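Only one chain is shown below, in structure tokens, and it's the form predicted alone.
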Amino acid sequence: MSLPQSLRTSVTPPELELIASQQLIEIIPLIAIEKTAFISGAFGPLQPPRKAQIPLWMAINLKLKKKCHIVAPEWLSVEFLQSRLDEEINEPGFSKLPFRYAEVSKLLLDVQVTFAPDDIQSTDKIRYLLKDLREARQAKSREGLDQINRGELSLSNLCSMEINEIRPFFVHAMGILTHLHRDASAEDQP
């Protein structure tokens, strides 16, 4: 399958989700499992009802088999997301969010719809807030890129998905700026 040119220089969203699935998340196991070794590390033992931290991919796998409850991260709540949205709208910089919040929230909410209706509360409201947050942050990214210069660019608190989205444009724009600067420097020399 051939990818469009804009995606050839960036990681695809499913690839970012795969990377994000390595993040640890808290669960409440419903079954006992001995300590198990994987390439990414050893996890367990899992003893109900004691909370445990395991990779997101493992939590989703156990949830699909109805063998655990996923504990939603603190930032995946209506109150937290609403406060960050207000901050995005009213403050000049980007609000502080987990680096992989977009990917982790998508993975958790996708599992939530079908298999985990009891793990995360107010999923529809959370989805709307995430969408509004993403749109507000994209608008700020576009504004920041309008003010780009060859010497410096500072867009702190961007998440991995946002960096990945602007990367093709940014690389192209910086190439043009460098070329223009080089041409201007060549004209100035005798």
Second form
Amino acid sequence: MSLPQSLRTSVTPPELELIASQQLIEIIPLIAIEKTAFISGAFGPLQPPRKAQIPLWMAINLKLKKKCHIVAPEWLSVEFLQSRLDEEINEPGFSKLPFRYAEVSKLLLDVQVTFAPDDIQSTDKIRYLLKDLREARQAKSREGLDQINRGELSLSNLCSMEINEIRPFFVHAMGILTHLHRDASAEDQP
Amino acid sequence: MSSPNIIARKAHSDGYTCLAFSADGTHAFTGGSDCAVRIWKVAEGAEQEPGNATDAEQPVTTLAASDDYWLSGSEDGYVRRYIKNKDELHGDVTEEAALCVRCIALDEHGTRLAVSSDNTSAKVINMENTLKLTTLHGHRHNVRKASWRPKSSILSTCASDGEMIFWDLSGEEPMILHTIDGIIPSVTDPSSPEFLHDCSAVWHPSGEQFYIISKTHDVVCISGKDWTQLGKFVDKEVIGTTTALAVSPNGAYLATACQSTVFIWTTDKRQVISKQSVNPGTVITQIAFSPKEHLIAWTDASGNFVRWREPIPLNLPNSVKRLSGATTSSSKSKSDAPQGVDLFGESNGLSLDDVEGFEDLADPTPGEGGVDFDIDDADFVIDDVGNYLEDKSSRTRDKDHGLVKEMVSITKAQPAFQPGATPFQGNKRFLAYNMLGVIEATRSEQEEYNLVNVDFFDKSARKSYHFNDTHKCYLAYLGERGALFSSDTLVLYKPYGSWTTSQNDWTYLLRRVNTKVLGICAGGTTPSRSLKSNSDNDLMGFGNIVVATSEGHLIFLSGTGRERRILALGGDFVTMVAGDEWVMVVYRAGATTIDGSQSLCYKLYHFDDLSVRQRDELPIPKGHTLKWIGITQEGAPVIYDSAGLVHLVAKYRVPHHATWVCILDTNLLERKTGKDESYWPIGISGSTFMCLILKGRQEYPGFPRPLVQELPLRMPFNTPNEKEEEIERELLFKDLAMESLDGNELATDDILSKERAIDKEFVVLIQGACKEDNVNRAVELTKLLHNLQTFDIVAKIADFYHLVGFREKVMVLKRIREDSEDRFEAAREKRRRWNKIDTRPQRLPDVDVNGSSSRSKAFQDFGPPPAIYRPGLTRATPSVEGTKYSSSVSEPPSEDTWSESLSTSTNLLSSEKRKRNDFEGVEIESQIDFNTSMPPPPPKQKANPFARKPAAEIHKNPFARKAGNKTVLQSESFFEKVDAAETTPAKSKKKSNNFTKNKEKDKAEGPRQQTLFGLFGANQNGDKKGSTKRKTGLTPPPDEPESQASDVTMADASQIETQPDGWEETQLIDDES
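Mind pulling up the form predicted together with the partner chain next to the form predicted alone we just looked at?
What follows is the entire complex, opening with the chain shown before.
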């Protein structure tokens, strides 16, 4: 993320990706594995051609070894993203997207490019759409700056990566606002 | 004249009439008993004046015509030749010395004439040189009819004794080709009415078969090749004798005359398509099709000549395959050899034009002018006889195939198929698609081989591979242990694990001609580990192979290609699928039904012993077909039909107890609402239905290979309670898992966890029922619980809802469950019982007739029990006091014997007591008394001292005679003893032991015995003994009759002892016993 070093006080995008890789995703395994216990829980069994839900990190790992097909999430499709983008442009609020859509889509698309591009159709189009979405949403969050106040900030439908982006500045700004407000009230009282 | 198409005219006087058409069809000749031949112009109506040829001096019996002349045969023995279409006599062809000419027949070229007369020999005359003639000797009776087989030099002649001879006249000397006896009737008297009936073989223009009127008055069709009967022309309307018949020039129709009615049949389907009756009451003697026109003509015994135009219904091709009314006589001028017209005396032969005309319709490209006959022949065979082949292939009987054929065509029988196969789409197709993987075939560009690609879903277990298949296998099966391929006759098996080399591959060839492989499958147990590692130490082998052939056989092969057995299926094979230990074969036992049912059945063969474990119908609705057959991951067979229902075979391991369970109706799927899609099943795994989804009207999945979709199974219950449906479904799968347990297994972890899960669901349901105050439902559900702990939870729920009554019921149920047998063991027991094979009925050893016959027939011996034979009774009774006691004496023993056997328990009791007495009694008599609570001391005391003495002498004597009272008593006791010894020695061992002891030891035992007997006697019959006591007057205290009774017996013993006189007698008795 294009944040200056000074603002990088919170978690970094790679860290967010790491968190996102704990999410479950559906795969079609190409190998059979018994139910296996990991620190984060027990997953499996993998019985081709049955689908299975495993953590994203494991799916990516298997994918890199060509031992599974990843079933693209429903939202990672051209139609879905296009409809969300239209909504984003035409509606004032943020459209509803999965909380960690940015991380998950990046992880999946990165795997897709290097390895089997067959799991997700028209990856290029999806990339464009994701970029458009991100820009549209970034613009909205910037617009939201003038509505900032010291008390609260409504972040409905904002996603983790975007929150992470605005967090350092917003937190700082809100701190200043709070400070100003307190000063004002202190002046008023006497 | 019932219709304008009928032209009838009286032509001759009553009697036999004959008929012939000229070769061009413009003229018809009729001859009759008025010795004249009339020449009719076919085109003209009834009012025409026919030409007359009246040269014959006797009735004209037969006519024939060729291109250049016509011939008549008469009873005066002359065959006369006339100039074409005229009544001018040309000359005599031959003369039979005053014998009636019965039949003349020209061959198709008009060069040879067969003449039969009232003579045992027929003649064949060369028409170019009538002096050249061949005489055919062979018949033993008069030859009645002769006819030529088209396109050959074979002449068939029929004699009046019913013998038919087929002569080969191609060589110099006539040769008898074949003789058929007993088909045609034997008619020897020329004056009998049957003699008017036609008996000649009427050849089909193709020469492949002929039609003839049989003895049973049916028209039968007989093959010209192997002389076998091909079928009959039967219709319920045709009643009575068929008198004449003719085949249409194109061979498509057969006209038969049944008395005065003419029926037109199709020769291929043997159905009546038309009928006509003109002059009722007369007998049609000859019938003929016009060689050129759509017209049929006949003459009858009343001398009528009838022409019927357009006898064939308009929706069918006409008899000459050419539009009627073609009045052409032009095309006769062909340069070919002259065409014989009269082939068999009544039916007119083909001229070249006919064949051409026929070909015009049969084949869109019209034949050229000079088509030669062989080609026509070939067409003919294809067109006409081809129908027979088709019929045979659809397995309808030739005989009545008309009807059956109809039914077959209404419900099309489903052809054999391999589950998971698709037809070629472009140049690719799926050969197999199941839970293991996919076999795809790709046609090469030159179509010289197929590229077969075997791809597995689980890449870790089996290695995917591909190869070039030069056999172009179109059947394949992906088994657990190997992939099986097959072309028409070649079967190729590629076991897994041998992917580096093909050393384990083998082929199997069907050597029988005309046998095809219809289906293949390979079964085997799921490998425990990866087959990629080439493990030689896998003991499971390569599974089992089954090949279904078009002969209706199932060939069982071992995994290494060893032929094991050929089983006959008994129906049309449709498809099959193999599990680990069985193969399920779907077949059609009979034909499809007229209302749309495919009538498919299945058999489940076990691989080990090749026994049929299940046999049932498939639950496919009418009007639908079987789409897919497979196995669940757990091993149960499943089917999917075109109605969209999935059925599963439950209890398939219990022989002949399997049931079909509907587990999914894809029409009710949520995802299907509002969509036009269908499903292409692959397998069932747990509670999910694995399938490919086909959009729209798509019938097969295409390429690239679509993703396998998972749909949840849902039994199509009508009550919309998902929870209950789920529980029942889980129970079904749990039961399936239980069934597949091995002999000794009680349960698996999987089953246990399933049960726990189901119990949890039950608890939720019970809670719901409690909430609704539906205690009955709650109790019902509680009964279904698996684990004991769950009962406690349910009890808590009952507490929570303050349902005290329910709680009590739960606790009762729990107690019952605790007490009852472990349910796993019970289930195992049940499984074993189901699968237990009854031992063969054992032949019992023969009865020894001499000995023990009474014993062997234990329940057949209605005679009196052996006690009755006992002489001891009779001897003991004759006491002096006899009369009084005799009754009492006689009764007790019999009762004794019976009661003994019945009341063993009491015996045991008494015997135990005896034992005790044995130990104690010897020493202390008084104690014995005490034990038995015997009141009368004096007699005992007396008895005891006495008893001892005789005890030394072992045997005691009944002194019945001397001391009357005592004897009676005595007798009783003896009876008992004797009974014991005689009837039931085994049972009364203890008794007898006691006896011997008594004898050996003491009289002190006497009292002890008293007690024993007393008890015993008391059990038996207190009253009697009471009475005896009274009689004996042995100080009977009325209070204690029983004790007295015992007293009596004891006294008996003691008294016996006391009185040495009767000594010997008792001995005797003992001996006897």
